[in-house]
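The chain that follows stands alone, in the form predicted alone, written as structure tokens.
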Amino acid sequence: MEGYAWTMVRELVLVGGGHSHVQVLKSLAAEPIPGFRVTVVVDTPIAVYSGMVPGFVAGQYEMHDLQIDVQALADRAGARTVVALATSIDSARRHVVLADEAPLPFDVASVNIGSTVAGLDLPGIRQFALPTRPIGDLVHHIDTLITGLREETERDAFRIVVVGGGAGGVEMAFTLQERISNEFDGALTVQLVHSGVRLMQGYPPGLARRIHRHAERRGIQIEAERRVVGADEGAVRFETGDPIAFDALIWVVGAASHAFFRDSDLPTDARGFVRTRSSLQIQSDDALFAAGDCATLDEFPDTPKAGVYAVRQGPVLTRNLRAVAAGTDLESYRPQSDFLTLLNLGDGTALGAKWRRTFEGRWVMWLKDRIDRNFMRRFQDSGT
């Protein structure tokens, strides 16, 4: 018909709100990708930044400094919010499906969920232990041990046991010690145990040094190569030596991946964690696409799970998102070999490496805020 132009929409699908798709939709609110209809998926719609979830933890932020609003992200980005749980991908149908929903069409899709925690299906872990996945449900887990410890009139004393050598587990022992003996004023025990030789495997041996130095000075007991074989009420056992009792055994134990992809036909690594080129492709399909803590590099295969590469990611995947609705060539991303660490001590203080070498002190923690509050500040503020 003359005069007439017709223009196919397709559908583009993230799934996840984490700290690469926030950056997506940041990005579409400026500059939409044409002739795209844009849907998030998320179980909830605020993301809460790792980051600074430590600093929550000691008593240094309030929930509101930790939370990105999804949904108000989307909607300035002209995308359409899903609040559901994603529970696959079929890619042959070419449908995300959703539990208790109708599942949903894409053309090109993205995957940015995160990840679990390993070992849950031990022994009394999934009753007794307080998981720090999901992120938002770890905050309201503590907001509730505090609350319930404050009200407790007659406790004169509070164990707390810390599963778990990597960065996590000892942020999450030092600061849940500082806001618990602000809060408490019977004897607090506080013991982290971990499997590996020594903490903090994969990092300067001086950064395992200093966390020891400030755990004795604070009373902290650090106890290695403690593998749990599972929880009772009160008591955590071990492969070899004695049980442990406790108040609240917190399981920080390393990264595992969620039942999407195990559930989807799509290539997995050894663990469950989708498998992706440098592009972010998933290695199946050129339409999907995955980053953070839920995928594996193929050709970096061994990059660890933490936020900072899911940060650096988010730039990439959006160009490449932007690159394939427009046919053009995509780019490739390659994991820095070594990232800034700031471990957050509760204190005012903090512990840094960076390049084999490391520090501490007030000033550590004052650049951790500021490089945490002005991510936050890019998706918190109300404008485009």
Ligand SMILES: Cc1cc2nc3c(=O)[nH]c(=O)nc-3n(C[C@H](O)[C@H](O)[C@H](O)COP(=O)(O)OP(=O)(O)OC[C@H]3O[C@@H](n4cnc5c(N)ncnc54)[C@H](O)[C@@H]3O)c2cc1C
Second form
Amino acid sequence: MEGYAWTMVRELVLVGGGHSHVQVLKSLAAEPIPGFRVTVVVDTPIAVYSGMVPGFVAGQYEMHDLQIDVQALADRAGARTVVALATSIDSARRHVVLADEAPLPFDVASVNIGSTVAGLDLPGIRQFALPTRPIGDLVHHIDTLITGLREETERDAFRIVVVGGGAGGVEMAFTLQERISNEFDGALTVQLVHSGVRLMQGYPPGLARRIHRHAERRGIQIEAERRVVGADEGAVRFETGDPIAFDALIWVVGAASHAFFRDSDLPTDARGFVRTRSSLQIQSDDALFAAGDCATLDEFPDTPKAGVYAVRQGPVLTRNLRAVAAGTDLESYRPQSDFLTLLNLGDGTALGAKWRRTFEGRWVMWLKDRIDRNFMRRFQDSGT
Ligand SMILES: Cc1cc2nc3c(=O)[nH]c(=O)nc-3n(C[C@H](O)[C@H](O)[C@H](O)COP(=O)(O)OP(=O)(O)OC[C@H]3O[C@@H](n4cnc5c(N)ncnc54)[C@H](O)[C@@H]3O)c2cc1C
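Let me have the form predicted in complex with this ligand next, following on from the form predicted alone.
Once more the chain from above appears, this time first in line as the rest of the complex follows.
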């Protein structure tokens, strides 16, 4: 058509506001992808940074310190935000399926929706336990729990059982103990139970030894090889041994896949996480990407479901989305073989592990606070 400048606009849909997508949005605000209209689908416009949640539990941070306003980031990136639960991808029809809304067509899409907690289908767990996912809900429940306890003058004892022997479980046990003992005058019992033979499997054994030493000093009871089979009101039951009574049951047993991929026509691993190539493209489809907890890299299937990997994937995902748009070569992501683990003990100190060495102290907490705040500053400052 003479005199008519015609350009085809293509649709890029980002599903989820996880650690990788917030970096994509930050980059798009500085430099848009020519010819692409960008839409972000989030179930909630505010994302919560899990690394600072234990610090929030301990009373070291305010709620706003851990929050990333994904919608504001999208606005700055010139992207449209759709607040809706994405339920699946129909790759054959090229659209993202949303709960209660029309499907969203895409030319290129990327999924960064994180994970949920395993074991929620055990009897009584959904009903009586407080799961760590969705993490935004956890933060509000902890706030309510602590406010409630502060106002309860009649109660003279409170029993917390934390289930899960990984980093999240350990941090929740220590930070809850610190916070509640500061807010509540009665007798506080904190028990950390887990199904493994030792805490923090996959980390240097020295880290578990340090945790046990601190737990003993602070009166936190730890029990290994206690596999939960269910919960009733006020008591958690195990495969072997007596039930344990609780006033609050915190559920931190590791990552499981969202139903999203089960309902999509995409390849998944045995645990239901979507399978990706090192380029972060989903195995079956060059125009579909996935990053963070929700994806399993075929080349590195044992990569832990941890935020540090989702963070490191962010820049690679950004460059590869640009490359697909431009029709240029994609780069490969290779997970680091080890990462710095920092566990907040809630009392101003933290434990750390890196390269099979372990360490602890106030300086470790100082380091953790600095790393976390620096990460958050990138997404909370109003400019690009
Ligand atoms: C208590 C606790 C402490 C932790 N501490 C650490 C730590 O110190 N270091 C570390 O490396 N890891 C830590 N982790 C693990 C870490 O939280 C995850 O590995 C990390 O959040 C994964 O990031 P992600 O980008 O994949 O997804 P997420 O950060 O979970 O983000 C997913 C986003 O997608 C949105 N979303 C989800 N489903 C949908 C949907 N269907 N439709 C639309 N939007 C959706 C969510 O609202 C969210 O914004 C911790 C976990 C817990 C529970």
